[in-house]
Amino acid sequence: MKKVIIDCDPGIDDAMAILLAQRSKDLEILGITTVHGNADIDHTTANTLHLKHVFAIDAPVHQGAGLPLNAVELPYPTFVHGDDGMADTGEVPGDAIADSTEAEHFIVDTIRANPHEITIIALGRLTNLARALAIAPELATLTKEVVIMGGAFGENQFRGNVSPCAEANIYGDPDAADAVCLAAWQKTFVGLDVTMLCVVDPQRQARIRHSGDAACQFIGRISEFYNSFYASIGYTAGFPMHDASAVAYAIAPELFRVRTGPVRVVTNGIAKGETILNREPAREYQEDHWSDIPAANVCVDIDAIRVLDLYEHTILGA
């Protein structure tokens, strides 16, 4: 069983991903860390604590960064996830307390206690990982793997979702994302190039929403808000499954095809948040910002039906 830390910013799609991880026989959740992103840090932490209760997750929750590394707060995507990050259902109480407010220290301590055994599944901005690296630069070589839901590399004709070239998690803290790219993690980007191909259609959504399982019914309720957003921008066949696709990669990487090479992130200007892969065999450039950068895996294709089936069958216990 793979030991994982889930770093997240719930968020409707984070809830889907966390339930998949909780119910997978292949993953053991050692802890969940929260970060700003789909809502402010107070809401993402409260949402995570609620999911811990609803999904019966026996793991600590540690609150993390409430701002990006540059300390400039960006508007939150309330039109995607609701004002509270959880579809404004009114079901999330605000009185639960996290185990700590030092997510980066939990990450460092857990990896040091389990060298080469921990997979980090990063479903939000990468601020906590960058802060953990600042505490313990050796952390990257002690971690088994980092699976990142983030990035847009121009594969399959998909581009960014907050700009023509940037995906939201990377754009939200590009300095942190580039710091993660520079470090020697074994890392894989599960970006829009593949998650946009993995669409939860109305029939699949209905089976989850109308199941007899309380956790799945909760996912179904909040996903209606998410589906409405995607319908409003022209997605009539359903909504893409972003964060749960990253968890699926941690469970079944054989369902994905990757390219390898060093990745850098543009940290400012009109291309802020762009993820740029220098494919192997890496070419040298006059200004070579990719030289001596550890290679990453970048997902460029996905067996979408099998990933969706993995998600549905796992959370329904089929």
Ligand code: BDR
The other form holds:
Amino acid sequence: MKKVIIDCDPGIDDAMAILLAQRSKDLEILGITTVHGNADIDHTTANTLHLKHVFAIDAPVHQGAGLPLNAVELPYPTFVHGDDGMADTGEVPGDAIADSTEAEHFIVDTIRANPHEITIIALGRLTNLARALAIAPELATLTKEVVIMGGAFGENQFRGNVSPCAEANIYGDPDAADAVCLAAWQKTFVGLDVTMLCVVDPQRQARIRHSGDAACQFIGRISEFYNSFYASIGYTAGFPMHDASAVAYAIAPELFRVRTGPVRVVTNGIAKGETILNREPAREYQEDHWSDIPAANVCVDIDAIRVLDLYEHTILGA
Ligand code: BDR
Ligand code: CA
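One more: the block was the form predicted alone; return the form predicted together with ligand BDR.
Let us now look at the entire complex, which starts with that chain.
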């Protein structure tokens, strides 16, 4: 079993991802760390603690960063995930308490204790990872792999989702994302280029919502809010499965096709949050921000049906 730390900002699609990880026979969750993003840090932590309860997860939950590295709070996408980040169902009690160790310290301690064994699956802004790296730069070589739901690389005709060029998790803390790119860990971006191809259609959503399983029913209920948002912006065939696609990559990378090369993130200006891959064989440019940057994998294609089937069958235990 692959040992994983999930860093997340639940978030409706984060909930799908966490259930997939919890029910996969190939992954062992050692801990879940929370970050600001789909809602403020108090809500994303309360939501994670609720998911731990509903999904019967043993692993601890550690609260992380409430602000990006530049300390400027951005508006939260309440129109996508609800005011509480979890579809405003009123089901999240909000009185559970996270473990007292902060996320960045949990990440550092766990990776140091399990060298070359831990995969970090990052489903939100990359602030906790950047802070962990600042404490312990050696994490980059001690971590087995980092799988990041984030980025938009211009493949498959998809653009950004918070600007024409930026994806939300990267845009929400571009300084952290660039710091993660500069570090020498094995890393893979599962960006909009492939997650937008992975659509949960109404039939699949109905099978999950009306299953006999309480955790799947919860996912089904909160997904209705998410589905309405996507319908409101013209996606009538269903909703894209962003975060669970990154978990699927950790389980079955053979369902994805990648390109490799150094990636940098634009940290300010109108292209803030853009992810730029200098694909291999990397060209050298006069103004050179890519040389000597360790290569990343960037997903450029996905076997979407098999990823969706993996998700559905795993969470339903079918
Ligand atoms: C990403 O942004 C968040 O809103 C989702 O949870 C996902 O991680 C998609 O751009
Ligand atoms: Ca997320």
